[in-house]
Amino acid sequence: MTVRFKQFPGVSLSEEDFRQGKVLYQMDELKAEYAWDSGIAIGAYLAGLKRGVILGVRCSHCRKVVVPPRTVCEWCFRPMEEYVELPDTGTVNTFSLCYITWDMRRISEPEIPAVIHLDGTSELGPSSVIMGGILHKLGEVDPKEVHIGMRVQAVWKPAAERTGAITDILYFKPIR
């Protein structure tokens, strides 16, 4: 059975309708003040970066160590509360040579983002995902020398310039 609805003609509104008060409306000025909370785990991670320390978290049940920290283990679903200081060294897991910047400018020397598996973190998670990997840039390296498995170390901003952000690490450079 097909149900047909009666057609209703639309009624257009004009500026005059608003001026004459035929239409109820409210004009308001949006005041969007807010504060962003990074949460317990990421808050601790960012505070660690400000101090020049990379923090991970260890699950007391399955013993996995992950970075950045989280509050619940994604393998055994138990709370994760044991923060651990990790070395600022690791291994390049994957990388890219980018000759175009985020704002679509061509550059002659590539930026080199890489996923770095940090030392002291667990190897594999669900679906063979690296659990101790962070995405950051590589520096002080010839793009032709970058390779998967390359050992790297963080280069930090001076302590007085750190703000508690991932950019407190300027980049990772090869360990020679």
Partner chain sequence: MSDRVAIVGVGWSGFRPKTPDLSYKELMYEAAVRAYADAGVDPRRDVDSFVTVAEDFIEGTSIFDEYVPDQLGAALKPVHTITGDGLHGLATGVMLIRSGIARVVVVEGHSKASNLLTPDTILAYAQDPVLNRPLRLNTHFVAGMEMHRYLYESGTTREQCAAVVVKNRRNALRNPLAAYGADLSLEEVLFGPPLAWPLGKRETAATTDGAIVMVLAAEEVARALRQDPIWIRGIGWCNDSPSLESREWGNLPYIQEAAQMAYQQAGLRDPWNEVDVAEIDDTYAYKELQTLEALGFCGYGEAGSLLESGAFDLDGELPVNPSGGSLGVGHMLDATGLMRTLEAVFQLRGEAGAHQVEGAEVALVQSWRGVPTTSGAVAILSN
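Rigid core here is just the name for the largest C-alpha set that superposes within 1.5 Å across the two forms. If you're wondering where the values come from, they're calculated on a predicted model, not measured in any experiment. Residue numbers count along the first chain shown, from 1. First, how it differs from the form predicted in complex with its partner chain.
- E161 is not among the residues whose C-alpha shifts by 2 Å or more between these two forms once the rigid core is aligned; its shift stays under 2 Å.
Next up, can you give the form predicted in complex with its partner chain of this protein, since the form predicted on its own came first?
One chain, no partners, no other molecules: that is all that follows.
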């Protein structure tokens, strides 16, 4: 994993250990369900993903192009209505090698979350404080090979399996 950590010491506690009463606690399970109305901008974005397109939006005032779309430019507070179809390629802006899963299991083959600066969107710089980035995972790549500035492309779910969700893109892989 790293130079000093070749493996984790000890045994991690599992959900089962708690369930079997090996650890003392007061138990209450929160069964909360929420929906999130996706609305105009994110609704359009998700519909775009379903048909295999990444939609961004352009601010007619400051000319920024950002992804995902939103109805207001957070920088100049003008409405954003000019939707643009973006290529599904971009450049890794930052990434991490993540040795713990969503549900707190340690893993020795890391997951690779990354911010991908999509082609055709605004860059951070003197003219913009907002980048057109998409947060996703990288796949089909050796963790040791990943680097900032790496060129990547989206790998999509088959069209029939897409549901209009961020997971319609499986991951981004290096462009070779």
